[in-house]
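A lone chain, given as structure tokens: the form predicted alone.
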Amino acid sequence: METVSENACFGGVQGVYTHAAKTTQCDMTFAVFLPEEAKDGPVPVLWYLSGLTCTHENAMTKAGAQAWAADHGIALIFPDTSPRGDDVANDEAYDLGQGAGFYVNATEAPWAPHFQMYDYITKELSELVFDKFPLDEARQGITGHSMGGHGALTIAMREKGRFKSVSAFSPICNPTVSDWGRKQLSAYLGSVETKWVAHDASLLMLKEGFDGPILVDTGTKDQFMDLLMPEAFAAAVSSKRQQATIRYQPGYDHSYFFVASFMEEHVAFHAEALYA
């Protein structure tokens, strides 16, 4: 691991780190913020991850989080979206390649060598951070930003008791119908769709559901809205009985003026559960 930079940051350390990844085989690159609270000791983490064509950077810069979560003493951990390199397949398409990961472990051609965002995220770099850093592995939440709130939604359904809460802002919640997932579901895993299902938050929370608490945002001007799917996630929770608050917010859009009007609730939410 090699840093890249640390700044101060709300009494504590905002730093971003290179390695070079087994699981990608490319450099990857990621942020972690230390509280000040970090010099004494471990303390809880939150998992932000990323939407579209965004990087490390998107949120560490544009979503507010460091405050709340200095006021909390809790870490951030800001992962990359995807692979990236000379060496590793790309498409033309903003959705696909390169900034769009989806954080899946793609089985297909030219992705497979590269493309394996479920195993970066959930272990190589969940390995490397505990090492390296003042972290609590006991207290850990997750949240993510479109994508991202897919990220989120199914890393926290599938890994069964690490997170204590999950939370996302316009998460795709549906992405075995809609637009936003079965184009890049199909080029990652193939044309059998049995093998979406995993990476389905709706369809995870009717099979599996999560034992913990569960916040969802979305604006009710969201721009991308009917690729969201939020209805099929809120209703797969009220079949499964799920412990959920999801909210549609008056006029807020897509963008990161929605997640940091809302960051200090999701990172409040998540020290309530880290904390308990």
Second form
There are 2 protein chains.
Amino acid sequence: METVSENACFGGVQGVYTHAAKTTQCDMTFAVFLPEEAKDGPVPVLWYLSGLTCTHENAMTKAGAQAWAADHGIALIFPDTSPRGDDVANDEAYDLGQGAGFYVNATEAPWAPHFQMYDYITKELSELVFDKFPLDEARQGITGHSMGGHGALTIAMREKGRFKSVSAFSPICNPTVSDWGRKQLSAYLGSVETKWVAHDASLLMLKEGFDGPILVDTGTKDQFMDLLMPEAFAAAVSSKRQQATIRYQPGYDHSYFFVASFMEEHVAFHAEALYA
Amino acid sequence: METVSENACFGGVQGVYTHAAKTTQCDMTFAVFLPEEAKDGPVPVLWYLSGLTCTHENAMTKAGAQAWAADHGIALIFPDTSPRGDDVANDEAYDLGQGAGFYVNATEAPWAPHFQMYDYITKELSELVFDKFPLDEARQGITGHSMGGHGALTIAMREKGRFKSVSAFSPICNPTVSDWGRKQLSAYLGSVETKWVAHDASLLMLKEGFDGPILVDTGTKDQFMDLLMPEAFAAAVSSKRQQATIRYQPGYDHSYFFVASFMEEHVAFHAEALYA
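For comparison with the form predicted alone, produce the structure of the form predicted in complex with a further copy of the same chain.
Then the entire complex follows, led off by the chain already shown.
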């Protein structure tokens, strides 16, 4: 692991690091915010998964999360959204290939050799950050935006017992029936749709549920509402009798101005679960 | 004036606009954050002037200022840092020409036709925003970062009675003796150094002072400390017996992580003056 940069930030440190990842077979970049309390020992962790076209950098610079994480003494981890590099498969579309890993392990050509983002996040990067930084593995929460909201919800439900809390900003909630999902799941996992089920938050909710609180925010003026389908997740939550808060925020769209506006509440939501 | 974008943000609206500017003879882009209170009538205003290489966008997306401006019911204005365009003079260096207007009115070729940033900010853009948005002209504060901190301090001292408060993040404090200053003032204003005095915060402090509170933050690990010279401003403040707070923040550098870390305190500082 190499340090790209470290900047003092809200009493702690905002760092950017790279490492040669085995799962994705390429160099991966990620960011970690450590609050001041990390000097004294392991702190709780909030993972933030980003959306289509994003890198580790978008939320790190635009979501304003460090202010609130510092308030609560919580670390933040910002992974990249896909493998990267000249020898990594890609597509001209913004929503497939590099920048659009969808947090799955690809089984199909040409994606399979590098697009192992599910394992990268849940195994390799996890092992690395808990090894290298003073983070408390027993106190983890996860959140994300759009495709990253999909990643947060699906990972939280699949990795049973690992996350105390999960939240999402404008998540892709039902990718098996959305144009944000069918194209990518088909490309990465093949045409057998039963294989897609494990990566659909609404279907996972019906099947698995989540042992903890859930918070989902979507703006009423989100320009991608029809692709996100929060109503499918709400229906699944209702059917499952799952503890959850599904909010539609008046006037907000899909941008980071929306994410930043509600970051304080999301971090506080996770802090309540992580310090319970 | 044309609207580029408007996004709901912390209960208010973050907008980006363009207009054909007469002073700079080119299209100029700027951003305005209006808090929710602006729906009910004019609100106080905090100007934010950006640094070298920046546009209206850097602070709008990375400084986290809207959270605190919303808390205090204050509008934010983010101007660009220079004229822009293919027919506008430029230089290959990052610190001269486009992105580096230094908030002066250039008198020298090839800069004079477009590089009229002092008049653009203090006259043309001011008239425009007070005409188009519900802003209270009697309650204005000004801040900025680096070259924009220089702009904030010098404009506040020159435009007597207009600003209730001025603050700056890692400002260029003594450009007439710094390599961040001598090059640009020479290019824009010519080699007669007496003409530079009106754009040097430390010299202006000795001569004019400021009728209100001043807050200046610089990081102890600022990589450009030798170019910023906050000690010159501190010496001038001391000599003038000026009300001011000059802080050196331990461990912080020149980045927006530093700006974001202390934005809450800067906005609160201005709010106290604007609501006095």
